[in-house]
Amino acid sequence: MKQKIINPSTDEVITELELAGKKEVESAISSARVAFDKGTWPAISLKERKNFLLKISQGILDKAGDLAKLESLNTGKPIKESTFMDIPSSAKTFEFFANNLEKYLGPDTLKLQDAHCQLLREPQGVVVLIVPWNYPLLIASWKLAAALACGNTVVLKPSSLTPLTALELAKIIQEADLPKGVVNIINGSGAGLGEALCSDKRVDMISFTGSNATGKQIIEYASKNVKKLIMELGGKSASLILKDADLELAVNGSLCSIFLNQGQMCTAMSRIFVKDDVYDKFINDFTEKVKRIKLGDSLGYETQMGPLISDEQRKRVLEYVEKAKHQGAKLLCGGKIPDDPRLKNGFFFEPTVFSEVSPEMGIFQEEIFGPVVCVNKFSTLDEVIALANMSDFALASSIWTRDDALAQDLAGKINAGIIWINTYGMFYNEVPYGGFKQSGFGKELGKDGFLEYTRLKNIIIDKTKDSKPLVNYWYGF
């Protein structure tokens, strides 16, 4: 079976590709297990494995340029944001890797009483790896970077709807001359081939990024033979505006905070909580720029805002907002299809933004994964603490303050993973990123991140006088 692979810039066929089925799974899984169990690759020297991931690193960056394009024409992202973002920090994160490897997975030993302790990082086995469509490359970069690093071998299902630098991915792996198995890359659809993937027992680990509602099925899956598990799910994310922040800089920040991908990002700020004191201000300016923000073909190196991934991601928005206005949202600019000619081809919608939204809005308290933003005012800093906590998603935050012991007390009382001060979206390959409660659970990036794509074996070497432990002898004497 073929599916069409759309521009949604064009609403145009970029390729059509033949999807996996359940056969292709078998092949892949068996494949990975067979590398695992009885190839090299688990026991190859950490030198020779951190070279391998630096030719990856180095294939993507020779690439760079045509993978940018690819990028940008299958998911609508601004080429801007695939060229200077999502590729080179692709090659980055493998670079990191590399580069860390043998300093991560250094064994541990530890002098108790009578034994020495030696702990061990080693590989979880076969990991599954599932890939969204907002960040195919980069994601599927953090994931298979970490992975491949620690020794295993992996499975990874790109989105079916943006597949296609994964499938180039791919190519440069083969061209890094891995071994056979190592890594396998299946495109197909999540429904098809979600339960085949998740349940089989030959799978060891499972990593996936994406919806909540997708993530509780993986999880399902998996229940039915334990493994372990990475769950990278949704946001609600709230950034603080406080009296004193610089102004310019958080109205700048907060526009790349909710319309950078098209809002089609899971720390998108989605609600901005602005001190009444500064409000009024706030919100002019910000309306005045999201006004002026430049929507058209991603491929168009003056485009700020491409358009949505699909037709139905459009009308899942478009809902929301409607549903907003019916509800007393007070819409203030944007919310419809522009009337662009030019635009009227691709899956584009204004940015758009709502005041006056209370908590018990669907649009305050859904992910709904689009340029929609609500911005609200506060009065105190309870009250404002008590809004940015009262969802069930804690993945990330912003606070614009100039005051630092401020900002630090603040960071502590807000449910989220993660805490930008005073910018938004800074992602380091030396520090972990993940969420707390319907955002998921365990770490992608970081020493924290690498270590989860491992599992600990405890050594203990009896150091007893004359190697006579007690509990040798309980019932020898």
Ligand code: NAD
Contents of the next structure:
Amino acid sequence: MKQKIINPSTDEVITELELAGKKEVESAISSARVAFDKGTWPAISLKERKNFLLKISQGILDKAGDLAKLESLNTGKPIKESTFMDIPSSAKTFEFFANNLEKYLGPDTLKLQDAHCQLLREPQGVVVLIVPWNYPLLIASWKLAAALACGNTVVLKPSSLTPLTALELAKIIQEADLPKGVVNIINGSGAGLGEALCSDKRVDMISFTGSNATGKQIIEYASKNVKKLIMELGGKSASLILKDADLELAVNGSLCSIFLNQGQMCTAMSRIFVKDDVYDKFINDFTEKVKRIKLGDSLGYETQMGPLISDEQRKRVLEYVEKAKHQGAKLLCGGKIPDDPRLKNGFFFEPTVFSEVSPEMGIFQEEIFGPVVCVNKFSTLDEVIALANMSDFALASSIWTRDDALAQDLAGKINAGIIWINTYGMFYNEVPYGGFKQSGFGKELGKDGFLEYTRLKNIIIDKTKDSKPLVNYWYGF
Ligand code: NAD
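Hand over the structure of the form predicted together with the named molecule; the form predicted on its own is what we had up.
All chains and molecules follow, beginning with the one already shown.
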């Protein structure tokens, strides 16, 4: 079956692609299994593996300009973001794991009283990687680089809305000359292929990034044959702006924290809490700047906000906005499809700010995944901690204050896997990343994220003085 790939800035067809079906899933899993069980990849020297990954990293850099354009064309994210964030960061992740795999996989031993223990890090085996549409190449790279560096073979499924950069990555991997069957990329519908991919006995692990609803389904599929899982799911993150914050920084940082990538970020700070003493100044400066954000075609270098990924996503966002208005939240700006005739074909939505949002409202509790933010005031620290933690999700948080000790104290009390102090969105390959509660489990990046793609085997060798351990005497024979 053919599928149209749409440019969300114009609603025009970029290209048509063949969609994978069950037959292609079968062939991808079987090819990854054979490459793992009978191929060279898990056993080649770490140095060789490192060189393959460095070639992929260089391949991404060599095509960086084209990849950035393709990513923006397909996702609608402003070209400035793809050029300076998504593409170079993808290359850097391959480079990082290439340069660290020998260190992370090195032998580890424990000397025990009567034994020696060797701790071996082995690859998991065949790993299915399922990625969303908001950071298609970057999230694919986080997963692929770590999985390959550990010696796994993989089946990667990009979102069927945004498969284009993953297909370019397939060419880069081919040019890097990886052994046959190590990387298998299939473009297909998650709903159609998910069960076949995620319940198959030949698959050892699934690393998933996407919505909470899909994550739960995948956990069900995987339970049929018990697999290692990484689940990077949604968020409803809180930003705390304290009385002594650098307000200009807090305003500018807050713009990034909710409007980058049109708010389609799992770590979007969609709830901002501002200390009542500085609330009026904050909200005036913030909304004044929000109104100045330039919407436009994702390929325009002047564009600060592109379209949402699809008309369906825009309808969803609009529904949340209408419901919030109806429930009594105060709309301060945005909240509608822009009138500008230049934008009429794309899936644009105005950056939207609400205040006076009560915790029972959907826009306070649910992940909207769009450019919609609630800005509320608070008066005490206990109150803001309770409000920030009043969520089923626990992914990220930002704290804006000049008081380092207070920031540290709050960081300990906020329920989130990632806390940024006086900044937002800083991701480092060195730093493990992931949330708690309904935001999922497992880490990406860093040594911890890397080791997720390994299984730990221990080998215990008897070292009793006379080489007769207790088992020799137990039955007294
Ligand atoms: P989604 O769950 O709809 O889709 C994600 C991927 O899962 C896609 O490749 C899709 O084709 C596939 N899929 C869909 N149904 C499936 C099924 N039944 N079985 C197997 N695979 C299936 O999510 P999305 O709309 O692409 O992305 C947005 C979501 O991703 C948001 O909830 C966001 O918070 C989350 N996200 C989380 C992180 C994180 O690191 N925590 C990062 C980015 C995005």
